[in-house]
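Encoded as structure tokens, the following chain is the form predicted on its own, with no partner shown.
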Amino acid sequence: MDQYEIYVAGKFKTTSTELPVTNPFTGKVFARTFLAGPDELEDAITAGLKAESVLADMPVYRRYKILTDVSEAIRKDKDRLAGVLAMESGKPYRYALGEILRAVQTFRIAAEESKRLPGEYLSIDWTEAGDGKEGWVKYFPVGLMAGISPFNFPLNLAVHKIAPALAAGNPIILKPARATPLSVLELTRILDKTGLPPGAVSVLPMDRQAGDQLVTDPRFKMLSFTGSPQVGWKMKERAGKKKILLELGGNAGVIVTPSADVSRAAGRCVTGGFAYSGQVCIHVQRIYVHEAVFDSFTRIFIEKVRKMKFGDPLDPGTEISVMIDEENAARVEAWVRESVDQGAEIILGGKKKGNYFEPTVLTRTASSMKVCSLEIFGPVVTLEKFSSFHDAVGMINDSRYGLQAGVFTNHLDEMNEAFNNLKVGGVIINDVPIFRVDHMPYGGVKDSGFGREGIKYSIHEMMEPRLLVKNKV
């Protein structure tokens, strides 16, 4: 059994509290790490505060080299790291490897963005009072940050906090999900070999008491959280004066119009709906298809879903596997059963076996049902008709969430209407809302979040502007 020490202020440590890590597919513990408590967190905070000035003053070429070195080290070890990620999360290897490669890209992007931190020259003499003066706006790192990452992308969503923090010149203490801590602990073995000062990065799986301190302790200047809306908004209420960045998920919708390539749209919706068993914030949950192509789309979609290969996540041929645990599979099952009791129809799937839930397609649903109104975070898709594009936009907007939406159309007027009227953070044309590349702005409106990730945009969130006004001569 592999043992992973936690990473506290530049040192690898064990504690008295072990944290077993279970392979969701086999149900067996295959590794162990440790939970940090208040003492370890205090050591990390103390070192992080000391590292603030060191990181802020670090020249760009050194920052750039550290970030590119980390990117290259991940790339060289990508196959092994993908195996670790697949085992801890139950994510099929093909998607685990994709996540590792995205982490490579995320660090590379952060390295590039470290060379172009924001700044601005201002002409002050627009009024008589400003005659003879000029202004400069420089952005400074906020200081010590706290990051909390979820189980579903255990490496890359952690990297989306660590990499921009370092590019901006901020130390960060990251709390990974207790179910999937190993990928980011593997990352610390790489970070430890760089020229980062002690305290620049600490990675601490934590008990509840220590984790709560990340939210409430005023020594943290910013909190970046990815997780559920229920938890995220409560954190914002309790975070005090620190800056906060929230990415809180959604129930993403797709519109398929008669002008679209229906076969391609169906294929992309299968991937968007069932990749990693739907345990993705922007997974395709609600599909609205024009009545003229509804039957053909449904036939192709169901055929493609039926062909998905279930199996061991470590098998490169596996397309869908288990969910993270049986508790979540049981929740999904309960929501599906409840929708059927309320009048929904199961076209395909609907059964649970352990922590595997079959790819499931529902129709005749209502917006009030949990499978539509909440984030199901499982392999369930609803499929409904629409008659006018305007109505379809309204169906997407009939949600407490607004992260991303996909629109399959080849009509410019529909693209424009979607972009101008969908209440979401991102509109993806002729692809599914699960589409994301790591340098684009990413975040949502309504219950889907507060602020934006995407390296350049994260860096801006992680810095504060300061104005200098001086005489020109």
Second form
There are 4 protein chains.
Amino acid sequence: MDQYEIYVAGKFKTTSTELPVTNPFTGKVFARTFLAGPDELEDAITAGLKAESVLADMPVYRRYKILTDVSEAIRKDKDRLAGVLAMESGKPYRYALGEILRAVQTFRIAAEESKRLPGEYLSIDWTEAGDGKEGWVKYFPVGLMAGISPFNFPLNLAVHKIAPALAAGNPIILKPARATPLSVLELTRILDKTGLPPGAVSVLPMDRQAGDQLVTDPRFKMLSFTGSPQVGWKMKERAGKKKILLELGGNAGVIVTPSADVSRAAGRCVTGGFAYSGQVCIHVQRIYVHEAVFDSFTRIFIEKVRKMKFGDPLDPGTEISVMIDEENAARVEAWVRESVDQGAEIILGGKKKGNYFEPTVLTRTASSMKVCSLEIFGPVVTLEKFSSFHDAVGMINDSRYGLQAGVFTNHLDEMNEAFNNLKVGGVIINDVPIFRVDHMPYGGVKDSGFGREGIKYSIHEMMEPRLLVKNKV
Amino acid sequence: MDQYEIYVAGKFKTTSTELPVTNPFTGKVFARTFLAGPDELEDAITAGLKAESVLADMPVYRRYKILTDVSEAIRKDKDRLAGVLAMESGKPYRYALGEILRAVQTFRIAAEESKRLPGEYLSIDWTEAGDGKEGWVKYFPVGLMAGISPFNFPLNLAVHKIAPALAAGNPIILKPARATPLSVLELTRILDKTGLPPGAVSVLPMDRQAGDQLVTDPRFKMLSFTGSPQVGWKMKERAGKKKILLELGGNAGVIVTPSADVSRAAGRCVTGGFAYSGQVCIHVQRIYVHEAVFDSFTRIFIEKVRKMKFGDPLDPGTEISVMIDEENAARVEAWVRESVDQGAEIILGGKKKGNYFEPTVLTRTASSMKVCSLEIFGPVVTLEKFSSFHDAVGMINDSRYGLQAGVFTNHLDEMNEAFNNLKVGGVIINDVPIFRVDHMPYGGVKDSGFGREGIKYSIHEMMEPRLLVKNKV
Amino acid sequence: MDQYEIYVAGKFKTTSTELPVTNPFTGKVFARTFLAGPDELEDAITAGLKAESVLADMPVYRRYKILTDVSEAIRKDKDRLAGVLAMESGKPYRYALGEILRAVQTFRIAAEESKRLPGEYLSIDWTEAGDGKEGWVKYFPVGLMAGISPFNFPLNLAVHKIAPALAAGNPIILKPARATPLSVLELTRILDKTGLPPGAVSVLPMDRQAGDQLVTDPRFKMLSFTGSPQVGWKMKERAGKKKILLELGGNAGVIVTPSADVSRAAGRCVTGGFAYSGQVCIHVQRIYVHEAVFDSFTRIFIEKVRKMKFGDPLDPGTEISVMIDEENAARVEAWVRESVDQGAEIILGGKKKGNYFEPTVLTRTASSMKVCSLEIFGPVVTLEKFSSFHDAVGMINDSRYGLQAGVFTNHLDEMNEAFNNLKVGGVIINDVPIFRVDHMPYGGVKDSGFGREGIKYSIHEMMEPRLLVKNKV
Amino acid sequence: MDQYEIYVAGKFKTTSTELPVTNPFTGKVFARTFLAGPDELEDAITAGLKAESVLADMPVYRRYKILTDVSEAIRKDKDRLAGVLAMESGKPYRYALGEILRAVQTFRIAAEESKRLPGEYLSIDWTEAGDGKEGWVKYFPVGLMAGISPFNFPLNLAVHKIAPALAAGNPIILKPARATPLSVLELTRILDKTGLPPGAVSVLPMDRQAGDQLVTDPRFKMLSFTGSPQVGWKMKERAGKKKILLELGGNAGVIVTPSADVSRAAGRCVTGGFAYSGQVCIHVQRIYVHEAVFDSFTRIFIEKVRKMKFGDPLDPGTEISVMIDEENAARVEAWVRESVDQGAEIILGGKKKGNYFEPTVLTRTASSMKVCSLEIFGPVVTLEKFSSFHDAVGMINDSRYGLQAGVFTNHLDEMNEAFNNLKVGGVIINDVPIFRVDHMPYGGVKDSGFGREGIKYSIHEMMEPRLLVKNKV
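With the form predicted on its own in hand, show me what the form predicted together with another copy of the chain looks like.
Every component of the complex follows; first up is the chain already shown.
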């Protein structure tokens, strides 16, 4: 059984508390790592604070080299790393490999953006009070950061904290999800060889109690959290003076109009709805189809869902596999049953087998049902009809969340209305809302989040502007 | 009879050569001004060179005040100025007033942009060679400028030279069109009261020979010309080392598709085609209508053209009046006749009465005919049918010119194709190509021009970047 | 006695609770207004929510006109308004008039920036996953805002909430300081005539309990607060999901080196230290002078402080007057006494007469004394010696605050060190940290604040980006 | 003897005219390539025009991969390529290797910038005329480009044409200097394997007559030339409608003030003055030293120049070697002699041996002497004294050229004066003007050039903006 030491202040360490890691498909523990306690965290913080000035003063060419070296090292080991990721998360290998390649990209983009940190020139003499003065703005790293990342993209969502932190010149302590700590611990083995100062990055699996210090300790200047809305919003209240960035969940919707390529839309909705069993913040949860094409869409969609291949995540042919754990599968089952009790109809699926939940399509749902209003985070989509585009926009907006939305249309007025009126962070025209590339601004409005990731945007959140006013005299 | 002195190096002057100004509608001389000769030009240049450092060093709040004061002064006198402009140019009062108000805007925008001159910060240490260094870029005025403006927007196109020049910190010598020197001479009376240094702006009507020095004299650091393609491109070859900006002509086209509001499109095409008798660089010269709506478009369009009210430019109800002179009307007539000889058909109009040319609509034209291929600069449009959008884009592109194009469509794929493939400076979706506001980037590709106006863009062309690399040591 | 109705949802109203307004110099009540209660606040919120879409959809030219009209209306009434402001705040007329003129500017800048709201283009196809896609970002208003402004700049700091909110398209409910509600109520009389929808701006004086709803009510999407650190940071914890911007206090420091013009530095420090009795967030509280010029600086400085003219704020010759109330004067006196008990020496001043506190200069202070470590917000400066520039930077940084700092130097290496190492929001070279113009980015780090004001920057904080990903298909 | 085929429209070819390549140090022909004639050029143009749309439509990830692959391929072969470059140019190996590594960087930067092509959002509705409209700007490649590069950086200055052309989406035909065609032909062997369409890049050594078609043929949409001022400015007049970018020469100056580290300044001036025998556009030609440190500077400087090691360029220890040919050495000798005849004094060097010219230091020169006023492009520097900084700035500006300047100072007011008043493209504080990194904006004012290189800036010059105005309707 593989053992992964945790990475504390530039050293690999074990602790007194083992953390076994289970393969969700086999249900067997296949590796172990360790939980950090207050001592390890204190070491990491102390080293992190020391690393602040080293990182801030590091010339760009060194930051760039470190970040590109990490990117290349991940790429070289991509197949093995995809296996580790698939094993710990139950994510089908094809998607696991995709995530590894995205992490390669994320580091690459961070390297490039480290060369392009913002800065501004401004004239100051707009009134006589500013006569003889001019202004320059540079951006400086905020300082020690805390990052908390979720199980569903165990590597790349951790990298979305680590890579921009380093690009901006900030040390970071990252707490991965306890279920999936391995791929990011693999990353620390790469990071360890790059010449970063000790404490630049520490990765500490922790239980929630110990991890809470990441939220409350004032020595952290910023907290970047990806996870559930309930947990995230509570952190905001307890974060003290630090900056905070929250990437939370949603119940992303799609609109399909008659002017779209309905068959293509249906195919994209299958991927959007069921990739990694819907355990994705922006998975397609709600599909709204115009009445004129509802039947044809439904037929094609259902047929494609039916054909999805279930199997072991490690099998390259597998398209859908188990959920992260049985607790979540049971929650999904309960929500689906409740919706049926409240009048919804199951078109397909609906059954749980252990921690596997079948790809499920519901219709005749109401916006108040949990399967619509909450984040299902499972392989369940609702399929409903609309008659006017304006109504469809209203249906998407009838939610406490607002992360991304997809609109399949060839009509300019519909694109305009969607972009101007959908209360979300991103509108994807002619594709599903699950679409994300790592440099685009990403994040939600309403209950879905606070701030934006996407490397350039993350970096901006992780820096403070400082103005220089230079008097002529 | 009103007399307008020319404005040379901060002084109002007469010269030995009178320039009578004719009202194109009545054919009568109603005012006189003077032609500058080499002596006046030399005085203007000498003062301009002296003004260079004064303007470059002028604090922003003073530039801003001067430019906003000018804007307000024009606004206060807008009705009288519109009358002067209508008289000298034959432009219907409604459009003349519109032009005055645009000049108000152009100065206002220049004032605002003078506060926002560009500047950049860049890290230099992308390789070890740059270790310890950082870079700042500021933009500095190029120096003395020459401007040449045409008859068709006698005030606002001159202002598009003068206002950004001052915002950037450059002195300028402007040569207005000989037919229409009055409205810009009115402007000099306003400029004279603003506290600008002598030579900051000189306005010199000149014959072509004297004016040629604006092109060839190396003391001018930049030439900004708006006028005909033939004249403009020859200037480029003779301009020596100076920067050059050319705003030339075109034969702007419009595409009308079935997904558009055909009636609205037809109405906009009437304005676009016949405002100021088509004497506008971006007037609608070629209309391409999808076969499915060709007949209905034609019916509505012709009906609206028929209803245009001819009259004295000074009459507020007048929608169309005479052309600038009979020579141009005769040229238009000759081109129309030639097109008919070559197989074109006149749907409406086609006749010349003195310097009036009727609003004319042709069809069955070929792209090789002068009415299609050259800039007609008169009240003539061609109306042709297409069957595929792709072909329509090709028809627009089948031209040596590329200024702006209009596309009436509600289809996203058509908008995308138009934007990505039309070889023009600007694509106007759901409006006619005559659309211009004074802050947008404006200018042509192919034979239609070189560089971009639109205040922020003009200013950028009128400045030179200077890099500061600051070594840490 | 003048009566000012409060401005609720587009209507001027009285309430059952009078709020008398006192002239701090005479100690007499000279006007009255009213405290809003939960009902008025609820009306304002309801109308504000309704105004959201009206403001968001308002075309730029209308926003611009409203904001420039307000700017002009303030300018026209500047002398009277300066009198009102001087009366309610005890601010000497010369500074009161300066503040009025800054409010004129702030609205003007907001008008200009409303034309320049951010937006971005980005290519999406950095990997094959993005093939055929491109991205556009637009910024949308966050929605209903709450603003809380302090007594010391009763008009312009309120305007720094209201003007950018409107420029961004957000309605706002503003709570002014209870001591100084009049000048911003004067502003509402101007705003009322501009054609803004009811609820776009409401101004409600409230007691702290009622005002607390501005912090906690989730219908506010953002809270912008200027005031004391203690109050501000507690708000952050109780603000729920809303965005928050905090402009808090500081203990701004100045460094004077031998390469500077010492006499000029001394003169600027007098203004920076004692304008409005030091009741300014960025007033000069700590002066560090190089030992080589300490004596000469001190001599000139003390001489100039001695000459400051005390008097009635309404007297144009007055340079220093009373503090806002006796409570604050007493607090300042206590801190000064405590510092003396702990070893500090009074060079000048130190005495309280009613709510007047003499301009006071202390030396031999320690960084732990309240007069150094806390925000004095009174007419007290400390004057200390340093021997190395590096030490001086450390002295400035030895503080929980970090708003702005001033550095008088002609040495490039000192400027670089100051800019790169001073932990503040702004470094003013060759001037005092009290320097602020209304378009520059302004705000603190450490305990001094969260986020940046300065119109363009405020607007950015008040908007949310939304990404459009457009697939080619 | 190595044979290098030329690269025409995706094919390696020989022609009927051999071009022998000489090693300037040994004087022996060591390789041969071929001169292209009108037929090869026509093939290249035809294929280039075909490649326009392929390149324009190529997704970013493919452009990026091609450019990074080229960068990596150069890096892998860097030692051998440095040898080829040293052999053809006589450039000492250490500098030759440096140039190869810069070419690696230049392609890398171009790859990164290809992801970040510019684009803009702008509101259009600043007046009622724009109601309901908004604007987006994208940049499109200009089309087929011509590039002409000089002998002194035979690879990297060619790469400064090729890499940004490809990043922008433009095909390019490059004419290298006839003396040094090999390193860029080596590059074509790398380019050929990248999957670029035929005609994307052609490299054609040509005699001046054949090469002239690059200037005059209207099928080229842009010409980018690096070379001598006389040749460059004549091209501008004959370039027709195409865009033009000129990187020409200069007589770069340095100012050394007493506040600087004089010893370091002297050392940097040795490198700046004599690297590659001064055959660099921005080599240090004129040194102005403050009288207070003139003697000490001179002593250190002369001592260091004396120690420069002459030898075979291929010897890694060589610091200075022969010039490109005897013709140039003879020209330098003549200018030096003429200066001595006119009163200059030789402190060091001054002699020619074949095509070697000794490192030469002159003093008592006058600005009218050729060694000062023209571009010496040889190992000659002038060393003069000044007493006021203001005068020194004037001395630098007393030149028809303005490329870069260096200023060694620790005084802020001197930095400000230098930056605001030196009429050059770049001011390097505390380093020599020879400083260039490949991403910084680079180019001259006055007779030194037209436009800016530096990848982002080159790309911008190689693209045309196109505005989309989208009407709401």
